[in-house]
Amino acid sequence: MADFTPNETLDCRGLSCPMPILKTKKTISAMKSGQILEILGTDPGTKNDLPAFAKRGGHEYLGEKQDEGFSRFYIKVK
């Protein structure tokens, strides 16, 4: 994954599905196109549902990577 620094963190630790994705996607119509969106998970149904997400909505998928005891997710808005 490319190294890129995201405009807004958005944390959802401790959340279970659906709050991360309804929480993201009120982030997300907030923001501009071409800005990145970093997602803070703990819930194993992030990493499916994120990317659905973003496809759905046309956004860019940016991926993921494993932080300790979390996940990072990355999305950059359409």
Second form
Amino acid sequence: MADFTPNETLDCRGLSCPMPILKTKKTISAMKSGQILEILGTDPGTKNDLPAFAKRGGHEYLGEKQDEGFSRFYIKVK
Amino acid sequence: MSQDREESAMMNLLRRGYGAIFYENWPIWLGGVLLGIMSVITFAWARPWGVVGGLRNWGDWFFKVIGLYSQAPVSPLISTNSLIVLGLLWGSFASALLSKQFAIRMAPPFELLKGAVGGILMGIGAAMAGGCNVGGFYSAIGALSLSGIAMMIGLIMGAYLGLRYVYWELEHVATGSAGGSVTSASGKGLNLLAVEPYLGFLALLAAIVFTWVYADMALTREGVLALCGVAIGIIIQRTRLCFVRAFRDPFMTGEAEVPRAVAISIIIVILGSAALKWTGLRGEMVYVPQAFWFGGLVGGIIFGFGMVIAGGCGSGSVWRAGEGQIKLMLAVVFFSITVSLVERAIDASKALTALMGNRVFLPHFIGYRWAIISLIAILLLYYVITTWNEKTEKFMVEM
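For the form predicted in complex with its partner chain instead of the form predicted on its own, what are the coordinates?
After this comes the whole thing, all chains and molecules, with the earlier chain placed first.
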């Protein structure tokens, strides 16, 4: 996956369903079109939930990166 | 030479098969179908699938140990209630290891509090409804009990209220980020993640040995039930089939994937257990809770609210605890002790018991044919309405 420079980073480490999705939704609503949001997460459910959320909202899911003990997810705001 | 190549082709095949089963999540509808089939197998073998009975058994046992209760419950190592939940916990633990998803996941303090409070509310709700989302709703509707429908309505209302609360919390409670509370997923020196699949394999092997040993002690029924629990744990962990989502998603994201999976799953259970009951192989009143309608409806509302803030229902809290989530472990502990206390209080009071309602086995009133048709119709209605809502977002609650 290519490297992205996120405009904003949302730290959801330690949070479980449904908090990461809701916080993502809230953060995205305050962002501009074309900006990139980075989400840090530790809940295995997020791996499925974020792409589905992005698809439903019309945003572009850019992918995920594995870091030490957590994942980084990238979404491009519609 | 060619033998080498054949072997490596075989290894490749096995590796890909393993990847498909344990590294990629299964579709949720498949989870619903498999869970339905496994529930029927469990009922045919001994008894319906349930969770709260096991949690209550642990709570009773805890209060006996600390001296609050004078009477000892059936040992958690013999009680079928307890064994089936131990199996669920063990199965999801093994499954999380096999998919390299096991990690002790710490949560921020406020989340831990929500886990505990959610557990307490679920304990109260389950005691009133005669079961959690499994025994009071899933297996109860499967058992052709009308209180399952009362609880379903309660769960929908409770999930809606729970979501309203979570939205309010997002605006007003500054939990902030969870920074700092990173998981202790993999040890630094030794790479735990790489050995997790082997540990998972050992855990599964241990479950089979356990059943073997139980069979040798003439406890075949109990041992195999635990193994049924393990199978259910693997199915639910791999598909992440979550009953909270079945009620919350239509309001939160509008998605209807999980509501559809749960509706299909229960239809399978209805058909299977109707066959077992009609033929007289199983008692008609099995898993018909005394909770129509007050206990089911009001218990469902309290339970539904609790499961949304805990982020896991009866089964969901247990399998996520098996995955290493501290918040859900707390939910299970508080759920167990609350359900033990509240059920005891209800049992002790004639007035409270009567308030919860009656045991209504639908075929006694409208016959098997119409009981099956009307229950399936209600589930299909849920299927259709949630799918319609997926397109129109009519029921979605904005933040």
